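A single chain comes next, written as C-alpha cells; it is the form predicted alone.
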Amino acid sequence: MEEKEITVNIKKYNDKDGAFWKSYKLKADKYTQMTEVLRRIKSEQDPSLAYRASCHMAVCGSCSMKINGIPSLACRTIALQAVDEKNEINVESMDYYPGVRDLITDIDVFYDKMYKVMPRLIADESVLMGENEQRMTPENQTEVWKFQECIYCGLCVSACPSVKEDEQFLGPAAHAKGFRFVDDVRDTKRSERLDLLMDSAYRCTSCYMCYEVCPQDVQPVIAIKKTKNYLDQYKGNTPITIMARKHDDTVENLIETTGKIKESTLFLKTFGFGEAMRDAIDMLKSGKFKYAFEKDSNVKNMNEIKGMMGEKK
C-alpha cells in the first residue's frame, strides 16, 4: 500500500521544561489513525512521549487532544487526511484542562461538573421495591437517546468559550447529561435537576462549538435549549433567570401585538433602563445611535400571526 512521509509536530510539556514543540517524521498510509502515529513515535522514536489511548474506536474517549487546533479524538483522525500542504500535522493537549505531561491533561474538573448534575436515573421507590414498573414510550426514548451517548471525552468542554469565562456554567457535557434525565418520564427528581441546570443554561452563548466537536453527535447545545423550555416549571429565581423570564414574556407580547420582535423594545424590557442607557452611550460613541430611531412598523396581517400562534380570533 502506498505510504507517504509526514511530519508530526507535537507540543510537549513537563514541569521542568514547560511547553515546547518537537517534530517527528514517519510514513503513513490512507488507513493510519493518529493513535497509531503516536504509538509508533513512542515505540520507535521517543519513549518519553506521553498520551492517552485505549479503545481506538471512539468509545472510551481517552485520546482527546487538539489536532491542527481542533479538539478531536486521535483514533477518529486519519493522518493523511489531517496533513496540510506541507504534509505536516500539529498535535497539542486540550485547552482548559491543566496539563500533566505532553498530551495528557487533568480532566477532574470535567468529572466534577458531570457529578453535580446527578448523572443517573432516580426512579420511584415503588419501582426500586419491585412493586411497580415504569416504561418509556418510543417517542420519549427517541427524545433523550442522543443525550446519553456521551463518552466523557471532554472535547466539548475544551472547546467551550463560556466555561472558560464563567465558573458557574456547568459546561455542555453536564447539561446534556442533566437534560437526559430532566426529560425522562421515569425520573423523580425533575424539580431538583432544574434547580441545578436552569441558571447555568442561560450562561451558554449558543456558539455551537460543542456541537461541532462532539464525536458522538450528542448535540449538547440542543440539550441546553431544550432545558430552557422548562423555565415555567423552574421555581427558583436568580438574576439570570429573572432576566430570562422578562425576555420570554417580552418576545411573546411583541409577537402578539406587532407580529415581530422589535430589538430595541426587547433590549429595554429585558435589561432595564440603566443597561439600555449604557448601550445608548456605546451607540453614540460608535455613530450608530441614529438607528435607534428607525421606524419599525408592525406586521400587516396580524390574523395570520395569531393563527400561527394558535390564537386566531
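None of these values were measured; they are calculated from a predicted model. C-alpha atoms forming the largest set that superposes within 1.5 Å between two forms make up the rigid core. Positions refer to the first chain, counted from 1. First, how it differs from the form predicted in complex with the partner chain.
Residue 278: CA moves less than 2 Å between the two forms after rigid-core fitting.
Comparing the forms between the two forms on their rigid core, the Cα displacement of residue 287 reaches 2 Å or more.
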The other form holds:
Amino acid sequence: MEEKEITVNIKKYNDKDGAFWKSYKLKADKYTQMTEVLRRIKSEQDPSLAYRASCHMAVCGSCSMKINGIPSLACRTIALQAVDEKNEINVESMDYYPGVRDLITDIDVFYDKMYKVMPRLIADESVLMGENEQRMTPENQTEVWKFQECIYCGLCVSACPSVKEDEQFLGPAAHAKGFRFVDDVRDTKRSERLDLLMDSAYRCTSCYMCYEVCPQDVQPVIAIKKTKNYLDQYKGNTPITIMARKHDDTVENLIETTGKIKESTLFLKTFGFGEAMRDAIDMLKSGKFKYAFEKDSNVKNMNEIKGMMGEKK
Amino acid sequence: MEKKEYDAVILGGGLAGLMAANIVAAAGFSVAVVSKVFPTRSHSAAAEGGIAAYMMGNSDPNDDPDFMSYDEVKGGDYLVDQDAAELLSKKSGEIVSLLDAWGAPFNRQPDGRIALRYFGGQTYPRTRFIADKTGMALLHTLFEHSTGFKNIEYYNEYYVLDIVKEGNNVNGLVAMEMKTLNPIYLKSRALLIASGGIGMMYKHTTNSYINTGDGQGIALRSGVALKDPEFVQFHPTGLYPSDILISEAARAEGAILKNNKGERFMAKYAPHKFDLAPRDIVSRSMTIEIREGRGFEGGYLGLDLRHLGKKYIMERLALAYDAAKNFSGVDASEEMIPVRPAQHYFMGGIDVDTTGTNHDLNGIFSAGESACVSVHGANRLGSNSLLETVVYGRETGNTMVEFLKTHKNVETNSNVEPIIDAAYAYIKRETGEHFGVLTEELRDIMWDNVGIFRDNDKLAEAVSKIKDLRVRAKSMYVTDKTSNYNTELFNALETRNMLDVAYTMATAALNRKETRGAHFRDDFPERDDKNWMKHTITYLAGDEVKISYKPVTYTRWKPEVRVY
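Got the form predicted alone; could you also share the form predicted in complex with the partner chain?
And the full complex, kicking off with our chain again.
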C-alpha cells in the first residue's frame, strides 16, 4: 500500500521539564489510525511517550486528545486525513483537565460528575425479585440507547464552556447519562432524578459544542433540552427553575394571546424589572436598543394558533 | 509502602470482574477492583454481536437449554466439559433478565420483549443484543450498577505486579499506581483474576491494546495452571488492514463472504451452515481461499452486505458500517467490506472448575476470558463469551461469598519487597533489551507459527524462539527513569507477562498431536479422540513448561463427526 511520510508534533509534558513540543517522522498509509501512529512512535522512536489507548474502535473512550486543536478520539482519526499541506499533525492533551504526562490528563472531575446523577437503573422490586417481566417498546429502547451510547471519553466536558464557568453545572455527558434513566420506562426514580438534573439543565447555554465534538453522536445538548421538557413534573424550586417556569409560562401566554414571542415582555416577566433594566443599559451601550422600538404587525390567524395551544393543554 | 486490607480483591474491571464484584459486595463483603484502566475501557466494551440466551417463553418454540448445550459441546469440538456447558445454558435466560433489570437496554420486539437473532453454530436463534455494541452496553450497565455499592473500592489505573502467597494460601496482590509508580499491597483472603485475554501477543488481533495476558502471567508465576492454552480463536472477519472486528452479527443478519471471483465460497466448506459455520471453520476456509489465490490483492476477502439495504444496515449493524467507513474507507451499502481472519479469543486460561475455583492455590478464583471453565472447549461459539463472563462471573462471585464466610484472613504479613524490586529492576538497569523489540518479535512468531495452521516444525521453532526471547527479557530495561506515569515500565511488565503465557501456549500446541477446533495441525489433520480427548494442564516451572492432563467431563453427548 502506498505510504507517505508525515511529521507528528506532540506536546509532551512531565513534572520535571514542564511542557514542550517534540516532532516525529514516520510513514503512514491511507488507513493508519492515530492510535497506531502513537503506538509506532512509542515502540520505534520514543518509548517514554505516554498516552492512553485501548479498543482502537471508538467504544472504550480512552484515547481522547486534541488533534490539530480539535477534541478527538485518536483511534477515529486517520493520520493522512488529518495532516495539513506540509503533511504535519499537531497532537496535544485535552483542555480543562489537569495534565499528568504527555497526552494523559486527570479526568477525575469528569467521572465525579457522572457519579452525581445516580447513573444506574432502579427497577421495580418485583422485577428485581424476578416476579415481573419488564417490557419496553422498541421506540423507548431506541431513545434510551441514543443517550446510553456515551463512552465516558470526556471530550464534551473538555470542550464545554459552561462547565468551566459554573461549578454547579453537571456538564453534557452527565446530563446525557442522567436523562437516559429519566426516559427509561423501566426506571422507578424519575422524580429523584429530576431533582438531580433540573437546576443544572438550565445552566447549559445550548452552545452545541458537545454536539460537535461527541465521537458517538450522543447529542448531550438534546438530552438537556429534553430534560427541560419535564419541568412540569419537577416538584422542587431553585432560583434558576423559578425563572425557567416564569419564562415558560410567559412564552405560552404570549403565544396564546398575541401569536408571537415578544422578546421585551418575555425578558421583563422572566428576569424582573431590575435585571431587565441592567440589560437595557447594556443594549444602549452596544447600540442595539433601537430594535426595541421596531414596529411589528399583528398575527392574523389567531384562531388557528389558539386551537393549537388548546390541543397542547 | 501503603497497605490496605479487603475481603476480596478482584483483578479486572470488565464484565466478569464487575459481575463478581456486585455479587460479593451485595453479600456485605469489602471488595477492591484493581484495573490498569478505568472499568469502561475494559475489552468487554469491544464485544459487539450479542449474548446467547434461552429465555423461557421468549425463544424459538422448538428450542430448549439442551439444544443450546449441545451446540456448545459440538461447537467446542467435544473438548467442552459438558456439566459446565449445561450450567451455562441453564442460567442464560435468568442472567439476561437480571441484566435487563439492572438497566441493559436490549433491543426489543414490537411487543416489548427482548429481541433475538441467529449466530454461528446455533440450531435456533438465541442471541440477545444491544445494536452491535452489546458488550459496551452491558459493561456500562454492570459498572453503573456497582456505583450503588459503598463497599466496592476502585483502584483504576493500577498495574498488578504479582500475587502474594503465604504457603498455599493467597494473601492478596501487589500493584503499582500508574500515575506515581507508588506500590500498594492489597491484602485479601480471596483473589479473583478476571483480567481478560492475550491478543496483543499476535500481530493481527481484534483485541484491545490492553489485552496482554497479565492475569494469566501472574498466575503462572505463582504456580497456578493454565488449562488448554493451545486453543486460540481466530475471528473470520477482521477489517482489513486495521484488524478491527466486524461482528459475526453481520453474517447473522445475512452478510455473505465472497472471494475475488464473486463466489460464495463457504458453500464448499460448510454446505449446510454456509457463512454461519463456527469461526474456526470459516477462518480456515478463508485462509485456504487467500492462499490458493482467490483473495484480493493484499490478502483479504469480501464481506457483502449490499443486499441488506442501507436502512437495515444502519439499524442493526451501525458499528460495522461505521468501522468500514472510517477505518477502510468503504461504504458497506455500496461496496464489499475487506476482511481477513485475526486473533480474537483465548479459549485456554486459568484452570478452574464450574464454581470458578482454582485448586492450585487456596483462595484464588478466575472468571471470564482469563479463566478456562471449559465451556468453549476447542472453539468458542459467537455470543458465548459475554454469556460466560456474566454467568460464571456470578457463579464465581457466589463461590467467593461462601469462601469468605468460612475462611479467616491469612494472619501473616507477607514479604512483598522482592515483587517490587523485580519491577524496579527494569528502571534501574541502564542497558539491555527494549520492550518494543521483544514484543514485535513475539507478535510475528505467534502469528506465523502458532496461528491458524500449525505443524511440528513451526511450533518447535516458536518454542525455541520464545525461550530465547524470555532469556533476553531478563535484561529488559526502560529508558524512562521517571515515576511520572511511566508507561514504558508498564509496557515492559506486560511484555514479561506475554512471554510467559506465550511460552505455555506454544509448548502445549506443539504437544497436542491432533486437530481439534481452532487447533489445526497440518501434520495431524484429524481429530484423535482415542489419545487426545483430554485437557492440557500446563505449569510454568522456571524455564520449563510442565504438561499433564485432565479428563473431559461428559454428561450425555457422545463425540460425533463435526460437520456444518
